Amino acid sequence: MAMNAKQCACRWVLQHQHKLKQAARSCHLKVKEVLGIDEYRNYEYDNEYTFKYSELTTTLAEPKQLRAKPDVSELKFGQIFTDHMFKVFYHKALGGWQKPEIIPFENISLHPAAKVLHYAVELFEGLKAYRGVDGKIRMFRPDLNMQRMNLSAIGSGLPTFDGSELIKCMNRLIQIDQEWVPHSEASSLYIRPTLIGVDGTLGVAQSESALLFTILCPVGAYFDDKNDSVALFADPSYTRAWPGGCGDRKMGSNYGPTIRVQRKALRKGCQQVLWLYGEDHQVTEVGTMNIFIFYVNERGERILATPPLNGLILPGVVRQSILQMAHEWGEFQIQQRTITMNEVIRLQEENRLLEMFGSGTACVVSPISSIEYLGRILPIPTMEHSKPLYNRIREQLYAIQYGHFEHPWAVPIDSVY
């Protein structure tokens, strides 16, 4: 009779083992919302409500539905897509994330009320595979990617997951794929994960069912102009992000209005919009890159400036690596405070304005030669120096993604098991 009784008590946390989860875990969250804890700043992975890797299953694709590969010298940014991707769903009522896998690149199919097609529920990262010279596939700095996308996740109301899972399933995606990853210097394989909201239901509120998935795109230069500067277009009339805004965070709802003035700098001959906030013209971002500026001050003491991660600006993997880099060098003061087009404007005029540079994940680091504002060409003699500094960031950078020595930034993706 007792053991008929334990054999029922088993059974029972059994059938309902998803939902004693889900109650455990509102509890957990609830107790850190009475205590106030920040979950920008100390957000938590718990294993047991994220997927993992040991539970990923492959399907392969057939011989008839792979796709003939382009040719390096032909490749443009986010326009061809290899044979497979990755996906695992999330669904609150059946306990959290569910099983990952790798299946044959396809359409994705949502319900016509989804979260992600009326209220923008959805964030995405950009990182990237690179071949070194040695024949190993690495991929750069994916544990910072992995952290800002949990931190869009908080921000947007959909689940965080453990980054660690996350990016083992991306390794195994790129290995079955790897004879997409182009075998160049010039080129590399693009790796976007996204996070979408997929709830059948109008309203808004926190998404309880969820979409995650990987793609994979060969890439090369992400412009197209030969003369590897880029000219921005700079209207302060125009505000990308605000102070307790989202500008911060990597969510498809900070680019899309972009667009429409994106056009208007290209009307003018501009690459690029450098986005600047304020009464005082503050320099934020310059179109999807971070911006850096390298000058001589008063003193005579050579600087390299950034805006501060103060809400109004992504914090960049690139960003980040490019001050690390800065600091171990030691050959120039590094800061990160606001910057103001009156303060460029001046050292332009002063001859003390050495160069000027965006930095990001698509284009890595790219020179400036000018800036239209408010009715006048500002010329960046970024280009005029013969061993200017944004091509030796440049430089180092893509030693070490390629692979041309050992660095804990460049991650063989058969390392990580």
Contents of the next structure:
2 protein chains.
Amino acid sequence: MAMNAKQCACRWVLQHQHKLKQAARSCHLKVKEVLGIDEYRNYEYDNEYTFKYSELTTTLAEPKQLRAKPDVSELKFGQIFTDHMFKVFYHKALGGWQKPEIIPFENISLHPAAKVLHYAVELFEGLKAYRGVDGKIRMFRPDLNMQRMNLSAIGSGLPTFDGSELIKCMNRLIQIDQEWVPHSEASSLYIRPTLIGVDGTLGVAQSESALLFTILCPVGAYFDDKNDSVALFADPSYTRAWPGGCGDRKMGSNYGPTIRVQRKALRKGCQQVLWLYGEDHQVTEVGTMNIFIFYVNERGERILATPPLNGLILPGVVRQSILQMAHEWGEFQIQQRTITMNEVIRLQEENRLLEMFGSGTACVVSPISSIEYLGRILPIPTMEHSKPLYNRIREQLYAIQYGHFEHPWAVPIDSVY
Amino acid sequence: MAMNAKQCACRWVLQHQHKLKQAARSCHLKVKEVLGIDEYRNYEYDNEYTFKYSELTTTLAEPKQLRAKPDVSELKFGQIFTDHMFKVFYHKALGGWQKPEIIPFENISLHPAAKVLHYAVELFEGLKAYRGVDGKIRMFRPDLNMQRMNLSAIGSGLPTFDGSELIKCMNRLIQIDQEWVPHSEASSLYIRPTLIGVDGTLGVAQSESALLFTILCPVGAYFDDKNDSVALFADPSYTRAWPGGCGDRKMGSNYGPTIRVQRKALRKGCQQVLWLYGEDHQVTEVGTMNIFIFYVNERGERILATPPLNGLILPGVVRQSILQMAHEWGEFQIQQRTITMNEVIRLQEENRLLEMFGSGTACVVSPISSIEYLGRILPIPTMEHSKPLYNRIREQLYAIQYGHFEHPWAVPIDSVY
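Now show the form predicted together with a further copy of the same chain, given that the preceding structure was the form predicted alone.
Zooming out: every chain and molecule, the one shown earlier first.
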């Protein structure tokens, strides 16, 4: 029996070019079989590590289930969904990840004690697919989203997986619903992978069952008026993230508590919250975006700065892309460092503040026009330049995303099988 | 039309003895009707404020749907649920709270974009019903849970309601499933009211639809071995709550991020996490419990202390009850104040530390035997006294809960209609 297991594992490694640790897991699995653990019997290999695109099954929607596609000019963020969705279950008692499926878009049925409904055992990602000027559909840097999603899973006690397998499944989903990718450069297809703990037991503990699903929605601009800059509300009595917490993971728990503060901002006539941290009122994030400041230092040098990844900051894909692009341009200094409100005020008073903007997948780049802070409104001159940096960044990212030229960050959905 | 509305409102106030503001809302509603807002047409009065027990409908489970009741000795926490559940929807577009229902226990069907699944728009409560020595079933201080639930709803941007209406609905649910209330003084019926945001739209924003549901489970001890004290793991690199956050609300977002730390504690051979805060390593909570310290000060006086409700601490019902009981006893000092790890260590070293224990609905009172902190294990002498305070508190609370004598904190479920 030991020989059989070894032979099986070796042949399997050769055939599938998997890593050796997979073989080790497979041997371990055979041991489990010998010991009579029934739930492992039906599995050819250990599926603790990941689900597999090669096992994906697809059930297409019936013609009567297909929905009408909206007019591109009417698209709002996250209101309309496509005809299909992706899902795959994880059940520890059944050996781990199950077979992935693409099915017609449908409601999710959950036990009322499911951990996601009580203890926020949940995380998500957001990325986009774009219909390029050449007709090809591309995703923007999905590998970075997959890395971050696995880090969020670890933070939530949920199972990790091989991100390249989910990318392949998402590609297939987008191919099936490809007519939902807007034929417009102002629009795109927002992709929302989500991982939730579905154990139907009360008690704050690791969820031994999970559901990973992905839904798609055609989207226009994230903010209602996309030509407008945003006014921010900064109140140091609210804190988004803190050392020793999970503010650098895309876990649901980072978002629910922000809604009451966002409502307060709206009542104040502002569009977004500027999240401060600490007694020195460090600038950390804006709404659900990273934040950048572009200014002139005392020696007359231009500097682009953003807060460092110190545990309080979500490691944004657009954030990282902006830093890399600016580095390639080599035209000004780039700093990842703490920025305080006092510094922003001083720069503004000394006319050395050029621009402030948020960055994120939903909005790409969002210019900031003012900050309400401690009872006064600080005007930010982002919109007062003829060739602002924020717009140059936005246009460069758009050009990559919509395939104006080939770029490794824009990955055609049919290129990764 | 204006006259009719007024007459209607007045008759309604007299008949139902509701507050005048309800009547004002009702008039307002009639104005909406005149203006032709269709969704208000079917409602006799404005249901923005609360749902009503008087509108409760009940669908009993078929005999074949009834589940076998478990043996009391095998009960674990939160594994088995009763035959029925309570639910009521809130839809802003339909005027607010809908009609409440008791139905057979069933899965919840959610849109895949439901805000609870992505942004942790969710909160819960935990309380218990006890079968007393006189056969009567009592809930323990449900009014306090209702107050806290409404505060959590405000923190989550979810709708509030009249807590006395939910208590009446829960009473009815428990009456229907009364045979599930264990006939044992070691056990009880755990009640889990939950409020989730169910809007099927992406975007971090207030949920305009919500579902309030309540499920019941017969429970034994919260910890596997109820005679055992707990060993704690205290690591200052993890923070549960922080100023400007929502750590004092029973929102799901406070729990998901704790699971990874709880797992670390288990790997260290500890049962629970002792949550520290700040550079002086303040003792804040233990697992999902409040914490108490009982010690002798330098003048030889006995003091019971617990951290203050400064925004970092969940305002526990058992915590408040312990403080009130100790105040009535008048035998030692009671303090709500900051407690640091340095103080705990000094008290232990000077043999002035008597006891430490956690308090919460699930466990009632849980004695602490050790704390692993900065690489050393600090023994806590809670179990080394012949008549420990924690046990006196526990027995007093049990006596109230199981109706050994009449007490206003233990409310019979048939007394509040």
